[in-house]
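Only one chain comes next, encoded as structure tokens, the form predicted on its own.
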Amino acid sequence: MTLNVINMGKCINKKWIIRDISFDVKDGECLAILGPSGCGKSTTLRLIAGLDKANQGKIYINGLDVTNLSPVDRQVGMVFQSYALFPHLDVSSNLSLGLKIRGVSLEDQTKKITSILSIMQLDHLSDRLPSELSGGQRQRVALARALLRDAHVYLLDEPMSNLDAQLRETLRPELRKLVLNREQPVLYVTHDQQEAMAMADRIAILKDGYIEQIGTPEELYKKPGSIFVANFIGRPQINMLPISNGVIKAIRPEHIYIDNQGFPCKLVHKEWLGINQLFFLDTAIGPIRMICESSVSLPQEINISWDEKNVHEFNANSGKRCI
């Protein structure tokens, strides 16, 4: 199975919302569409999935091409970020009315029923309604929903946008098992730059309806190819150092140290991070974070320095990578 996205746009009242947008996902492989809010990842899914049309390029599925197709002709597993379950059916109702429109006999429903509940924890709630359910709880159910489909590829949403923190980290290592386990290409929205990284093969970043850049995530974080990306991608973020010569230079908290040969600067504020500390300091080229383990103990002043092969280099006009 394969998604092959090529030069895909929507334009709403003259403005273009995405353009030229193109991308593939192949067999078993999930691309995150990452990017700030507003960017078009939710609308770049919902060309895909049909339920919007697009103005311009081509979608395949499965080399078919299914741009003027409706969506139930697609073959596409979508949860969406409203949930969008039925009311007055309980859990097990819910997930087992796709099952029955395809034809799956009773005892396969059952089987596949009971092995969703489990792996999204929700075997204690099949007799629920989802008024009577949390949101977290509702987005878990939205979810196994869609992975019961026998889809062609799947589309998610948002799926962990109202789960806790705990239970995110719980369930990405069972979702990417049981989402990777499977051939279909897998492409997920998030605004979670933690969410996208843990889970996605690759990553496409989206600013104002294009896309900035596609790349694992080693690579986007280890060589950005613009200032958006590197400010993007990385908690803490980049540091911008002032321009010189035409060029904006870049260097990550976790790159500057501690040197006695290097330039004063003084500490403003610190954080704690549990296995490392985040400290903020102010120098004469600006405020710099900078990260150390956290049996460190600094004083209000001292001297700080990095390698240059850790400096990150971009054009002061365009954004755009040097090297």
Second form
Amino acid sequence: MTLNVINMGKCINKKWIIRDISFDVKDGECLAILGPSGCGKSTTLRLIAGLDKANQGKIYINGLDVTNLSPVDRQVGMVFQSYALFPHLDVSSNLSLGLKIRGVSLEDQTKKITSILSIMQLDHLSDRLPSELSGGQRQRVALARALLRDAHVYLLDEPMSNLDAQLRETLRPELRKLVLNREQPVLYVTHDQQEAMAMADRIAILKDGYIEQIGTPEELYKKPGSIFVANFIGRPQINMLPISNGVIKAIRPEHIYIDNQGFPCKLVHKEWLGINQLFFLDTAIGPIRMICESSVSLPQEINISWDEKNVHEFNANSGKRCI
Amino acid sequence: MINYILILPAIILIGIVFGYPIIRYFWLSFHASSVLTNLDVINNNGANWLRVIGDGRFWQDTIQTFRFASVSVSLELIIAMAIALLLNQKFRARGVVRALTLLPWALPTTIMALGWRWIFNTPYGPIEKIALLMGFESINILSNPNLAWMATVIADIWKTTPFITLILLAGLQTIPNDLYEALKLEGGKSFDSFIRITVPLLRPYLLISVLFRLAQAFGVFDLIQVMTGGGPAGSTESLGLYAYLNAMRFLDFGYSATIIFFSFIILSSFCLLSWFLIRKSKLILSSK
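The structure above corresponds to the form predicted on its own; please give the structure of the form predicted together with the partner chain next.
Full assembly next; the chain just shown is listed first.
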């Protein structure tokens, strides 16, 4: 199963929310749509789900043009950011409502729900109301509901954003096991670059309604196509060096090292992060961030250097990568 | 402890303006206090209560009050639900329309009751004129015992539907839109959304509306007094009006107190029932 989006755009009040969005997601592939808030991530998802109509472009699910189909006919399984569980129905009724509406026989309903409840390890919670569940459990119910849809494509709208940081990390492998690596393409919207890199096979970076760059996490990290992507991907943030001859050079904090032959700088501040530490340095060319092993202890005055092969160069006017 | 101290002023106030009169009515209902006793209060060993049980006018008024309350409140609920659903849609000048919708409720009852009395007036009211123009015979609504109560129901609906609309609209706004979208993705039509999401999630708001309105409608007085004065032939007379007439026209305070206390029992059992139902649906309220 596949998802193809060609030149999709949405215009509200003469203003383009997203425009010329094109991407393909293969079967079993997870594409993350990553971007700051307001960049059109959720709009992209809603257009594919059919909750909003696209003003431009085409959407194909499994080769079928669904651009003008109603949401139900597109057969998408969606997990809402809020999970959108029906607050007055217990877990099993939340799951069965869609089946009931689509006229699935009572026998099949029971069979499907029993099986999904056990896959999702929700058996013991089947008669709980959503308000009686924890955040992680609610997320599982929402996933279960999407999976019951027998969808051709799964759309996940910030499925982790309601969970605390620790739970997010523990749930990632679980989410991957349950939803990803199936035969359906998965579209995963998030504003968290770390989550996108962890979950997705490829990432589409969205900025102001346009796709800035699309590629594997590694491509985005190693060859960011623009200053925006370079800043967005990779933590701690990349160092932007001053413009010279219309070119902005950038170097990642992890590629800077201490070198007595290098140029001098002053240690301003440090953040000890456990696995390593982040140094904030003051140099003649502005502030620079540097990552070091956690055991290193530095004097106030040091000299640093980096290898030319690790430097990214961007056109100062367009913000695009040179070469 | 501090919490009890803090609500004490409210309890005292309610005790003074509500508790004391009710206890006083209860006490008075076992006494005669009328012109015949020179308005002295004399124990009559429950004669008022025996009289109430055999009083045909009291029971007729009880039935009329129930009929008035149940018909108007249920019609109001249906109409208010429809209006609330409309007002919850996005359209131009929605704020203005919402404000206008509240207007009938903001009018003093006596003023609007007078207006409706003229609307239903024979021979000068517009309804009568239209009926005559269309070739019907004179309807004479307010003089017809079978029709007059419906006229009061119509006036009551016009006046208090906005109140329910307001409550239901507030309720509708608490329902997150993505629930509807989730159901849409599952194949739900608008009717499914209404039955599966809107109605169950509005249940607490519906019950609060019913509770408020039943209590109000059951005690209806001013609307009836101004529109029909309880006539024709007592067909629109409510319990509240009957109690008022006994006290103020017949100066029979003992019997009036009996009627008031009796209606109080009926009314509070209604309120208790509604409260019980609301409590049961609290889970829904708290799950958002």
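Residue numbers count along the first chain shown, from 1. Quick caveat, the model's predicted, so the values are computed rather than measured. The term rigid core refers to the most C-alpha atoms you can superpose between the two forms while keeping them within 1.5 Å.
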item	value
I113 C-alpha shift between the two forms of 2 Å or more, rigid core reference	yes
Large Cα shift (2 Å or above) at R138 between the two forms, core-fitted	yes
Is_shifted R128 between the two forms (CA, 2 Å cut-off, rigid core)	yes
